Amino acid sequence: MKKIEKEKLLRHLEEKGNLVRLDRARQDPLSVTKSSHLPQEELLLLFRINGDKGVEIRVPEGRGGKILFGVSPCEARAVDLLDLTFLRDRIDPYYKRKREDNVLFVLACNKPRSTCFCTSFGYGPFSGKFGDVFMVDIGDNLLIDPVTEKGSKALEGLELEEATPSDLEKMESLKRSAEGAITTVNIEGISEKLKKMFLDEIWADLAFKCVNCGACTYVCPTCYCFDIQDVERTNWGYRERVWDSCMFPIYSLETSGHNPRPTGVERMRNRIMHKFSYYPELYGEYGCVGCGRCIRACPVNFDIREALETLKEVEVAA
C-alpha cells in the first residue's frame, strides 16, 4: 500500500471539486452514500404545455459527480447490491449517471460500533475491495489503495509513498481490535429456511412491538423503495421519483382497495424475507451489510440481529 499525508489528500480532492467529506461521529442518520445515487427527491422531467405545440419536455442534466470521502466499507458494499438492482436486468439512466461520475473513497473502520454486525456476511471493516479507493486512518496519515480506474485517475498528480513495515504492522492490530469489537450472527441455511416459513406464527412475535414507522427503511443503505408522482400546475409541471418504505399500509395498497400486506406482521414478513431470502433469491447475495443503521435507528428497540436468531431457532415441518 502507499502512504499520504491526510490533509494533503484533503487538498487534492477539494481542488478537483465537489468533495463530500464523511465524518462516522456526526454523520446523518440517513445515508448519505445512498442518497448520492439514489436521492430522497429526484428531479426526473419536467413538462410545459405550450400552446399549439402540445407538450414539451425536457430531462434535467446531471450536476456532476460527487467525491464521497470516508465512506464505511458496509455502505460501499451497498452500493453494490443496488447495482444488481438499477444495473442488472433493467439500466435505469438516472442511476448509472451518478453511479458513473460519483467516486467513493471507503474508510476503514477502525472503531465498529455496538451495532456492526458486517462480518456476518463474509466481509469486514478494513475490507478493501469496495469502492474506488481504499484508505486506513494510521494517525496523520492515511494507508492508500485504488480499487478501480476511477479511483486511480482521481489520485493522479499526487505523489504517494510507500507504506513502511511499521504502517503495515499498524494497520494488522488495528484490523484485529476492529474486528473482534463486531457481533457476528450465523445465518448459514436461513434464506432456505425462510421459504418454508412464510405462513408461520412467529412473525406476528417480531412484529408485536413494531410501529411501522418505516425509520429502518429510511436508514437503511440497501432499502431502494420508490414512488413516482406527477406534480402539476397550471401550465408546467414536473415528474419525481421519491423514496417510499414497504413499511407503510399505502404502499402495497392497490387501486381495488385490496392490500396484500394489511397489517405489520405481513410488512415485517417482506422486509425480512426480502433481504434474506427474495433477494439470496435474485442475485445470490443478501440485501443486507450488516450496518446496523436499523437498530441505531428504530424507536422501539427492533434488533434484526435478535430477530434472525429467532427465526433460526424456530423448528419448521421438513
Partner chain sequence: MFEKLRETARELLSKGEVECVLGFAEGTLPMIYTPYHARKPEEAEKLVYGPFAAPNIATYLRKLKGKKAAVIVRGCESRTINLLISEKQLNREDVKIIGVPCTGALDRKRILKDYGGEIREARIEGEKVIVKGDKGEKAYVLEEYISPSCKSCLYPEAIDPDIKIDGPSRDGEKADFSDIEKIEKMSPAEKWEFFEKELSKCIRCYACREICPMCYCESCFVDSNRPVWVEPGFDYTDILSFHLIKMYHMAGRCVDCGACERACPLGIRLSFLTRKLTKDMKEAYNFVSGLSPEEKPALGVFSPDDREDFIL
Given for the second form:
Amino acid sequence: MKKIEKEKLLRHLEEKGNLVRLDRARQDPLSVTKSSHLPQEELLLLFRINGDKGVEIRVPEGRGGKILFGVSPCEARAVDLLDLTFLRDRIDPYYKRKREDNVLFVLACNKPRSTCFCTSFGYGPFSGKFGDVFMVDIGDNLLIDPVTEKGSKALEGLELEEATPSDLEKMESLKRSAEGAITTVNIEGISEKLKKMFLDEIWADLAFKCVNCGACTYVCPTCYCFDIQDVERTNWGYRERVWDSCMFPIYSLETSGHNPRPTGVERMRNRIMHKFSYYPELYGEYGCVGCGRCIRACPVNFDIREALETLKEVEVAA
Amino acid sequence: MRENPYVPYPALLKRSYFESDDFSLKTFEFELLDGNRIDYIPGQFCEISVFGKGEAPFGIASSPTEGHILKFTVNKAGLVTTALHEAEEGSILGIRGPLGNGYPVEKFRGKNVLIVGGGFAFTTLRSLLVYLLNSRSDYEKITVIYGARTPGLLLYREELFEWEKRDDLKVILTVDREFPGWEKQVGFVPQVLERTAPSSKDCYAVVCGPPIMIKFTLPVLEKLGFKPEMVYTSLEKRMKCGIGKCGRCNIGPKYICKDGPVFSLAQLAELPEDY
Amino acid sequence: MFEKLRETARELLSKGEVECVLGFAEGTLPMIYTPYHARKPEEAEKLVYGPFAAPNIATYLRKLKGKKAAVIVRGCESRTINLLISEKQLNREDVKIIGVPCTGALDRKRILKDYGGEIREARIEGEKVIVKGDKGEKAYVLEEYISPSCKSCLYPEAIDPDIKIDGPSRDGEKADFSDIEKIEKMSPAEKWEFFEKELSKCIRCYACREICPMCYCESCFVDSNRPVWVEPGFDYTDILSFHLIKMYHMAGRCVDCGACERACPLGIRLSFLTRKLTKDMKEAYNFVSGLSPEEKPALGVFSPDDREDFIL
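The structure above corresponds to the form predicted on its own; please give the structure of the form predicted in complex with the partner chain next.
In what comes next, the whole complex appears, and the chain from above leads the way.
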C-alpha cells in the first residue's frame, strides 16, 4: 500500500471535479452512494406534444460524475450488488452512465456502529476490494490503494509514498479493533432454508410489529425498487422514476383490485426473501450488506438481525 | 427494442374500435413512425404510453405474420387504459417492446396444439392462432376452445366465425349461459373442455383466461393426460419497467415481465404462490 | 418495576379473558421499546412500559381485528382508542384497557445527537436517562428530553381504563405551547421558511402515516392517480401538500401523541403541526380529541355558535 496526506489528496481531487465528502459525518440515514447511482427521483424522458405533428421525446443528458470520498466498504459493496440488477440482461442506461462517471473512494471503517453486521456476509470494515480506491485513515496519513483502473487514473499525478511497516501495523490494529466491534450473524444456509419457508407461519409473527412504511427500504443501500410515473403539463410533460417500496400496498396492487401481497405479512416475506433467497438464487450473493441502516431507521425496532436469528430457529420439514 | 429500453417508439393510432358490445373493450391498431419496427413472437407484450398519463403493459394481439400493424385489445380499467380509450384515431402514442418471452412456438412445430381461452384474455391467443395458421402445415391438429360470459364479449367475433368454418381447425365457442340466437356451446370453458376431451397425445396446451377459469381448467387438462411441461399459460401482475428492474412483478426469483409472462405449469410448480 | 403490569397481563391470559395483551417489550437497541403482543401467560414477562415506547400502540389494534385483546395504554393512546370507537373502527367490548402511568415519551433522536457517539446501553433511573457508549456514561434529565408533544400533553393518564396500574405521571396542567406561540407570531415569510426547512427533509417513506393510528384509510389521497392530488417526486410543493393535507385530515382527530415525529427517520419536527392542531381545536372549539368514545368528531358536527372569525 501507499500513503498520502489526506489534505493533499483532497486538494488533488477537488481540482479533478465534483467532490462529495462523506468522511466528515456519519452518512445516515440515507445512503449517498445509492442516491448517487439511483437517485430518489430521476428524469427518464421529456416529451412535447406538437398537435397532430407528433410527439418529440428527449432523453436528458448526464450531469457528469462525482467523486464520492469516504464511502464505507458496505456501501461500496452495495453498489456492486446493484450492478447485478442494473447492468445485466437489459442494461439500464441511466444507472450505467452514473456508474461509469462516479468514482468511489472507499474509506475503511474504523468505528463500526452497534448495528453493523457486515462481517456476516464474508467481508468486513477493512475489505479493500470494493469501489475504485481503497483508503485507511491511520491518523496522520491515509493508506491508499487503487482498486480499479478508474481509481488509478484518479490518482495520476499524485506523489505517493510507500507505506512503512509501522503504518501497516497501525492499519492491522485498527482493523482488529473494528472487526472486534461487529456482531456477526451466522446466516449459513439461510437462502436454502428460506426456499422451503414460503408458507411458514413465522412470517405473520415477524411482520406483526412492522407498520409497512418505506423507511427500511429507502435507507437501504441495496433496495432499488422504483416506480415510473408521468407528470403532465400543458402540451408537454416528463416521465420519471422514483423510489418505490415493496412495503407499500400499492406497490403490487393491480388495477382489477387484486393484490398478490395484500397484507404486511406477504410484503415482509417478499422483502426478506428478495434479499436472502432470491438474490442468492439469481446471483449467488445476498442482497444485504449488513450496514444496519434499516435497523436504525425503523420506527418500531424491527431488527433484521433478530429476524434472521428467528428464521434460523424455525424448524422446517426437509 | 431501443438501446435505451425506457424510451418508447412514437406510434400512430391508425384505427380503434369497440371489440365488445358493452363498450368495455376496445381494439387499437398502431403503426410505428419513423420507420421503426418491432420484431416479436406471439405471447410477447408491449408497454403503451399515453404521454402525460403513463404506461401500461398489454399482450400483442396481432401476429408478426400480419405485417407491420400492431394490434392490442384493452379493457378500460385504470388511468392509462381510460386515457387510451379516449385517444382519437390519428393520435401519437408511445410503444415500448417487445417485452417478455412469448409462447414457445418453435416447440409447437409438428405437434398438436390446444388453445383454451376465456374472456378478454384471448388477445395473445389470437396472435398465436394467426401465427400457427399462417404456416398451417407446420403443425398437426389445432383445437381452439374459447368462452366468454356473453356472445357480445367474445373478442374478434367475425374472425372466430370464419375460423369455425375451416376444416383444418376445430373451433369451439361457448358462452356462460343461454342467449337468444346463440346456437353454439353453452357452459363454462372447463366444462366444455371436459366434454370436448381433446387428446393430450403429442399436444401442447396454451391456456389464458381469468384466474377462476384457469383454476378449474388445469385439473381438466391433467385428467386428459396433459403433462405440466406441455401446458403453458401467461401471467399478469402489476408491472412498470417491463425489463426486470423495477421489482414489483416477481414470483419468487422470477420476473413476469422478463422471465415470463409465459410459463409452463412445470415451471410454475417450482415457484412460490405469490400471484 | 413492571411486576404489577405483568401480573395483570398474566392473569388475563391464563384466565382466558383475552387472547393477547398488546403493549411493548424491550427492543434490540438502546432507548427503544418494540411493539409486542403477549399471547401466552409466560410471555407477560416481556411486557414493559415507559419513555422508551415510541409508537402509539393503538395503531396495532388494526392487526388484532376480531381478537379479544387487552391493550396497555398511556393517556394519548387511550384517547386514540376513544376516537377509533367513535369512528366505528373498534368495538369497546373487544378491548380491555390497561392504563399505565406516563412521564412522556423520549425524544430518542435528540439524545443520540447530543451524545454524539455510539450509544450501546441505556436505562431510566428516576428522572434521568443514563446512557453508555463510546463517549462514556452520561445522564440526561428525562423531562428535558421528552417529545415536544408530551410537553403539551393535557391528559398523560389513560381515560377510563378497565384496569389501572399506578405510578407517577406527568402533570397535564403543565402543558406548554410556548414554542407554538412563537411560530404563530412569525410573519408569513418566516413561517414559510421555517416549515420549508423542516419539511424539505422528507423522503416520502410515509412512516408518519403508517405509524399513525388515525391514518387507517384503505387508500390514501397521496397514492391516488385519478385524480393526482400530489405528484410523484420531491418538489417541495408536493411534499408540503402531503403534510398539510394529512394535517387537515387530522384536525380534531389527532391526539398529538407525537408518534409520527418519533417515527420519522429524518427527524422532521411534525409536532409543530400536530400541536398547532391541538392548540387550535382547544381555542376555537374548546375541543380536546378522544376524551370520550361517545364524542362526535369536532369537524363532523355543526353548531350555529361555532367560531367563524377565522374564515376568510
